[in-house]
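Below you'll find only one chain, the form predicted on its own, shown as structure tokens.
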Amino acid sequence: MEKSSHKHSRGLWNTRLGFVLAASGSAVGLGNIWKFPYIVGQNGGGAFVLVYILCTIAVGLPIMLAEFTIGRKTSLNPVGAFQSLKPDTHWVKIGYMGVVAGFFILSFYGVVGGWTLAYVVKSFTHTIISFSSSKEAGHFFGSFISNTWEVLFYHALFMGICVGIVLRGIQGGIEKACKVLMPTLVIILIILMFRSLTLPGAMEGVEFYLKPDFSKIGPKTILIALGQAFFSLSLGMGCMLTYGSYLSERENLASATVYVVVFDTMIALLVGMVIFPAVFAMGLQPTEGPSLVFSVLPTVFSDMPFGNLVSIIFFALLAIAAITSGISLLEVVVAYFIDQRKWSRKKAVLITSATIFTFGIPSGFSFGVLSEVKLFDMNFFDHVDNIASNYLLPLGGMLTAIFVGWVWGTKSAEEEIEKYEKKFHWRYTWGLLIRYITPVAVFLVFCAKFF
């Protein structure tokens, strides 16, 4: 009866729908729109693909299934998680680093979220579709991320928006937003996929998308596609723990991230089957690297008819992925200061975002008045980027999967999962995966960032 009052206190997910639609939110961000399409594009099209979705069957799904369990067997957030299952343990550990890592993320994430809003203003304006070349398109972008206060300007901008969504809480302002948000986005993906399979040449690339080439599949690509993977649904990160901690006790848990793993990926190759098409038609390469959505896109809408409007579509796209996973990363810190500290929502939300927008600030400047300023050649944008996606999150995760295979077990997270549902179909193969396959992957993925 206790557990079930302080569920209630801290809020449920009203419907099933709307809790798979706001993890699926989380999931789905900038790592599908804009790191998707290039990395494909770098790694061979469509044999990395395939190697793609097994590594989300493999590695995404059993992590993302574990995070929900442990959410919603302790209705807390990762740390308090992790101090419930295992009192004063140094696992309570990975709990901490799942908040920080939210709040690193958040910090630059909010800084790029910032980017996609002004794109979609300037798009408004006609500034996007005026470039003759992607060069002259890179250069303007350039020119853009060095205007040191129009860069804060929009990072506000971004952060104020996921402050009024989060202060409204679970049901009045994730579920609500996400919920609106999403089949927008999905909508809106449709639309432009329509738009690009039907520009003259868009075939060869879909043939370059879809048709694997299994001479470009090397040890190299199957690392990169795993960490892909593993970045592009919010694992490690504390996020779906923190979602999975709203669940009510009768949520089919192993259905729900199913739903959320597939929902992700349709999105991600959907978002190729823009890109790749278009790029093709407009007679470039699909190797340009993370300056495709904004140095070379732009030159794609210029040479195409409704170019404007197809740029205003795309870049709203942009930014609706950047905000819903942006409400769940504050979430995440936002939940640690509910559900440990005591405080209010309201408190928890405004001082977390207010520390977080400062201490994204010289993210922001990264690329204008602090450019110079590096250590061992990066800024300090690549570094908070660098300790968040590559030591937080690949720890946390596997650490995760650790936790769960063999520190908690699997029998106690089989029994959460089957406690208000029918059998749970996969058990034997996502115990197999969660102790062995999961964590050695991972632990791959990490340890290929020192090679």
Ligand code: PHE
Contents of the next structure:
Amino acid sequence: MEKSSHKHSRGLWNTRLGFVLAASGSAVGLGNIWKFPYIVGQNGGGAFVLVYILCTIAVGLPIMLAEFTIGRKTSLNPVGAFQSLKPDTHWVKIGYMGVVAGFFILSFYGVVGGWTLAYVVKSFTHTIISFSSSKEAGHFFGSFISNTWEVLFYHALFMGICVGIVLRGIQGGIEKACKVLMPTLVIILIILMFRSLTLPGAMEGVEFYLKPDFSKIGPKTILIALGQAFFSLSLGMGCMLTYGSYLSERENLASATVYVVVFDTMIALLVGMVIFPAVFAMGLQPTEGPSLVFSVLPTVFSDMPFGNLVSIIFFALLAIAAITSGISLLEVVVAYFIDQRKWSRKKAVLITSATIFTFGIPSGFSFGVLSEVKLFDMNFFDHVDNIASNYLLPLGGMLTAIFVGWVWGTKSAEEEIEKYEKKFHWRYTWGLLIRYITPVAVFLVFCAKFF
Ligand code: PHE
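Moving on from the form predicted on its own, please list the structure of the form predicted in complex with phenylalanine (PHE).
Okay, now the whole complex, with that chain kicking things off.
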């Protein structure tokens, strides 16, 4: 009784669909739309896609269920959750690490989110669809991200939008926003896919994307795929744990996990079907790298009928996806201050977001006034991204798997998953994955960062 009233006072998701959409909103973001295509492009196409799908199932799926389960069991933020399951042990540090990772990731995520907002505006003003070559578009992108005031303005705007949504709390803000935004995203992507596929020469791109060439797969490729699965599914920092903490006990955790993983993976795959046919149809290179979306696509749009409309739609979609991920990152930090420090939601949101924004400013300036400030050949932006994505997330994910598999125990977790007589059909497989396969696989990713 006491626990359920505590749950209600924190706020709960209204419906399971709301929860699945909100969790999918967290997962689907710049990772799927900006990062996934360029990583696929750089790592040989079809075969990499297959490895990525395998990593998602063998590592992502079990860890996501583990995070949802801890979250719902404790109804707490990452720090409070580990504290309540194993009080005053070193395991609580996983929770702190998650809050710190959320803080770090949002600080630079907000910058890239700002770039996407800027490209929405620049689509309206026609500035970014009048390029004759991708070189020209790349040059334009380079000069945009070095413009101090413009970058700062859009970074602030992105953070402001996230603050506005998170301030409204669980049902009013996050759930309502995702219920509208997520389906819109799918519809827009499908329209764009048809647009892309009907371009002359598109089939070459489809072949690159779907026909696996296994000679292109090596140990490094597998590690990159695993790391991408992690980032894309929002795992390893207690983000899904926090979302699970707002879930009612009547919902089926195992099936919700499958929905979210399938949805996130489908979006990434769909994005590939938008990008590669278009890239090949335009005779461009898939190996362009991180600038693929921002410098190659506007060239593609410049050459298309209705290019301006397509450009507006595409960057709006990218911004929407970034916002729904941004709010989940902010919510992790906010939930910690609400639960552990007893702050009001308003105070927690305003203070943490202002601090994260301020910490993100040097990241925003890393391609302009601070581009010469480098340590080990990396600028501030690269360092924050590197520490959070390549160290904190894999470490957090691996420790969460070990915690659930060996410390808290799969038995306790399964009890929570099977509450109200729900069937957990892949119980045995999950136990095997979370205890052995997942920790070892993530350990390999983590090691790869050192070599
Ligand atoms: N999954 C998000 C994306 O693909 C990024 C993210 C990582 C969000 C970790 C929350 C936590 O863009």
